[in-house]
Amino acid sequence: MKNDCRVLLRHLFESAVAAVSPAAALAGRLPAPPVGRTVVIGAGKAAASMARFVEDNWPGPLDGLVVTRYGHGVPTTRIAVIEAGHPLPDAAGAEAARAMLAMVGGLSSDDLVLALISGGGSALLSLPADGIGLADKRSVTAALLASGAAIGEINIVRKHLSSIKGGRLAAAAAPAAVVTLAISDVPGDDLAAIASGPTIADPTTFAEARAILAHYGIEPPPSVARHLAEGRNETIKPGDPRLAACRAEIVADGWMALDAAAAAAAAAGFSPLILGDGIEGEAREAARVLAGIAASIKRRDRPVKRPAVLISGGETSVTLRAPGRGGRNTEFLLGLALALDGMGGMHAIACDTDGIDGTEDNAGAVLAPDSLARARALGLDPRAMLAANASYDFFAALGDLVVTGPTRTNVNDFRAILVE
């Protein structure tokens, strides 16, 4: 049964992640082509298999450039793609920004601009506002990478570090029509947070972005502390006329992985039951109470009856403890173990969506009910090694993490625990 369960729990995952595919997402959705010339640019893990289907799919002449984090490229022959780095941006991620900021200049109102943008996007268009050095936005993104901060927040602070993010690729692109189709990673799908929003307004400030800083302990280097002291050059804000010709749209989404894997789960036997698209906070802290619903199916067959499947995504953090090897969706699975504390009939998986938990080469795990007791018959202490944010080393040494290489799709975390 546990190599059934562990065979269901992959099937499951699979299956959200086919159903936002850049081809199930794009089919159907491409504008008409312009009278002018067609411009595409693009930002994110799935940036590039989204630039091959637009070429693949497109009835006219067009050229352009995207940006992908390194590894999930793919061969294109017209939309030159350039690989950068993820999470933490590099000077590939600026130079790429930087020549799409010159590709979109100088075009007429008879021309489109088609912006494929998804998650990641934000640290691969890592060109620095005036006067800030790569480095020290590089050092700003490590911090609050380790502070625990939701993505919203990041990306606030991204978008005023930014020269090209927060519309300024849209307003540098008027008078020419820019049509965005995104796919999103972020809980609320909230487009002006997808990539930090190049190609759409955005109503966040300078002062929020300082706040955000202040709040988690982050002392910024001088370059960036000034910048955002200034306050100069904001962000485009609604109803800016350089936006005028701009429309967006969502192409795939959190909720249609989850409606996959639901169905999936269905057709198997099992009842699932959708938690939601949103869930954030820390890895941790979300496993110990998914437990705490998984442990009421068990002993009530309540909310849902069993067996059933509890089918969640969304984006947890990681507040980093100590140097420990792991991400977060590890980190939610050696939580939720512990949680479960062996807890009979429970099986589990949480992976990232695009292939890679953070920054390790797998995309997560899956857990078992013994997955305690064999750890320690190894030797090792699970407790401990959470502590540690060791959770990776946790799952290597059991033989459970969950390898696929990039998918080049992403719309954040997966995660089902089966309730036998």
Second form
Number of protein chains: 2
Amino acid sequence: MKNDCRVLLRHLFESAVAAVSPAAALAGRLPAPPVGRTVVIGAGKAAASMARFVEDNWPGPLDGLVVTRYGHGVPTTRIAVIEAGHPLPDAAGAEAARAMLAMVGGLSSDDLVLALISGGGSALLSLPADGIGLADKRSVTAALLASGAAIGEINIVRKHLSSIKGGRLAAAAAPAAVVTLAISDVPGDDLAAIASGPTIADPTTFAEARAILAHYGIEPPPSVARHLAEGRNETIKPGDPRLAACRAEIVADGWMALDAAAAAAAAAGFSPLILGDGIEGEAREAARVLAGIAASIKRRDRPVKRPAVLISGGETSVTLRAPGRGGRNTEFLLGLALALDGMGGMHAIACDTDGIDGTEDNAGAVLAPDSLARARALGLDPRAMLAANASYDFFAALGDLVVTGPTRTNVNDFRAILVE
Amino acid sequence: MKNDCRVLLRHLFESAVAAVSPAAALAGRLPAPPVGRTVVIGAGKAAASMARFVEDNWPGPLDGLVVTRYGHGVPTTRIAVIEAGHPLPDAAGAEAARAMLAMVGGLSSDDLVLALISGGGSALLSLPADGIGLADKRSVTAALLASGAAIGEINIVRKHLSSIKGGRLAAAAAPAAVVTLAISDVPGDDLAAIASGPTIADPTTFAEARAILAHYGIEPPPSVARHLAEGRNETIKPGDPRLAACRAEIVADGWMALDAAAAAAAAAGFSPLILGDGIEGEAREAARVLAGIAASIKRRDRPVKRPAVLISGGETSVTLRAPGRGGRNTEFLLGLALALDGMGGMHAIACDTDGIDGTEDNAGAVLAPDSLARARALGLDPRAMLAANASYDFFAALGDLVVTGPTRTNVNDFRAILVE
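Got the form predicted on its own; any chance of the form predicted together with a further copy of the same chain too?
Every chain and every other molecule in the complex is listed next, the one we just looked at coming first.
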């Protein structure tokens, strides 16, 4: 049964990812070609694979440029693909952003900009505001990523340190029409939040950005502090006339992935319960909460009857306490292992749907009822490894990492806890 | 609607508490009187009200002694009630424990000990092991309470510093029959965990107790360190012949309270979803997780259709960062307020079913969609107050504390998030 459960959990994850692949997402969703030029731009972990689908299915001429993460590129012929740094922005991303702004700069109202947006675009499409160096922007981003801040909070800061985010890219394309097709990695599918919304109006403010840094006790470099304090050149606000010819649509999101996994679980005879696409919180603490729900299922067959699978999406966060190796999904699973403490019949998987958990080479890992015991037999101290943020090493030692390589889509995390 | 929601949430909490009152729990559950003497003992926040019910309904002679928290006593005529300190043990609790051990000491196999056990008994029935002073035991308990340790972990340590916990009280009563009737405040209703199981065999060990202190970085006083290191006089293990004439039954638990609240919600036209009796984790992080589920309900009518109520029990924990005023339920609600960030249509209640949130005078509090805005209008900084563990002051300033006084029962926390 143990191996069966592991195989089933892998199958649920693969079903989830397949349901939100660019091909599944874009089929039938492309707009009609314009009278004038078609320029394809895009940013995110799915940008190259989305561009490839458009190339293969567009009924006319086009050219363009998209930026994706290192390793997430695919071969294209007409749309250039630049690979750049994530989650910390680098010079390649800045170069792509500059080229994209230039490319949409001289268009007319007969032209169409097709923007292919997906999660990760916020770091990838990174052009610091005037007066801020890339190193300073990277240091603020790194501090935020390590602080436990929610991704929405991180992106409010990013938008206010950028020359391209928060609707600025779409404003630069006016008067051309801009059609945004987005694969959402954001709970609630707020278009302005996906990839920090380069083509979407942004209601957030400099004051909010300053408050977030203050709350997490982050002292920004002087150039950033000065820019935020001056508060000039706000993001493009809803109702701005430069965005009048823009429309945007979400073509895939976390719910589609969760529903596909639930259908696969039901087909295998397990009762699925989806807790939603919006699970946030410190990874190890979120694990304690979900462990409590799973334990109720085991003890009482409630809120769902066994055998059951508890499915959730969203994005937990990790407050770094030590320079250990691990992403939020393996940290979640190690916290879950300790919370369940060897409780029988409990199996789990937690993976990033983009195939990369944080900055490691794995998508996530799987957990079995005997994981803690096997680890201790190997001489590992699970509590100490969690304290050291060394969850990658924990699951690597067990041979329980899930390694897929980049999936070239991204609807955020996928978690399933199977209760036999 | 706002006032209606507040009234409904209070009604759900009152329904939950009423379903697990000692009268509701003990009716029809008392054993047959013995040939010999009946001695009633007990410990916990419900001990006095349970003793009163037994006095009023017992068909023969009895005497006895129970210990409850200060303020949780009720008038009795035949069973003495001692009030003592909680969550930190004091001399009154030690006195009660000594008297109880003496009282069950000379009984025969014709006699019956009726043990009325409820949550809180672990601190109340506190008799340090030989060689450990009360001040040292208090300091370890205080350090554990402030560390973020789970209650189950805290109780493993307590049992190994005690002369009465972990089955020792029942062993002292042998050869008399011991019938334990328990109101459970423990997820999973592990009898050995309720009030640290003075009448129940205990499988945990000195080694576990030492590991828990080490994990939370707690340096115990020398007398405690020595006692744990020596590891003599283990708790009474399952199968011990001294417990052969013991039986135990749970007469009320968290699920009964949650089910009663769900029935009340359904009667009011709200779809209830119970997440179980076992929600654990740092209170503010558990709030982020539940906020994510509530947000899914609001956005997608999933996992339940609006209007809905998300109900849960269990016991979160609070890692003290500052000497602020507040219990885990108000801390949970303040974290929830920040996670929901004024999202419309969201109301919540979080209260301890014993009527006392931590060591304050309130059971908990209620939250409304405008709570953050009202607080800011009063000049409060919600984030700063959470950082200062000052959640009591936050809800006190809003006039949104729930104050019931001691309910004289205890099935742990009750949370309900109402999504309009």
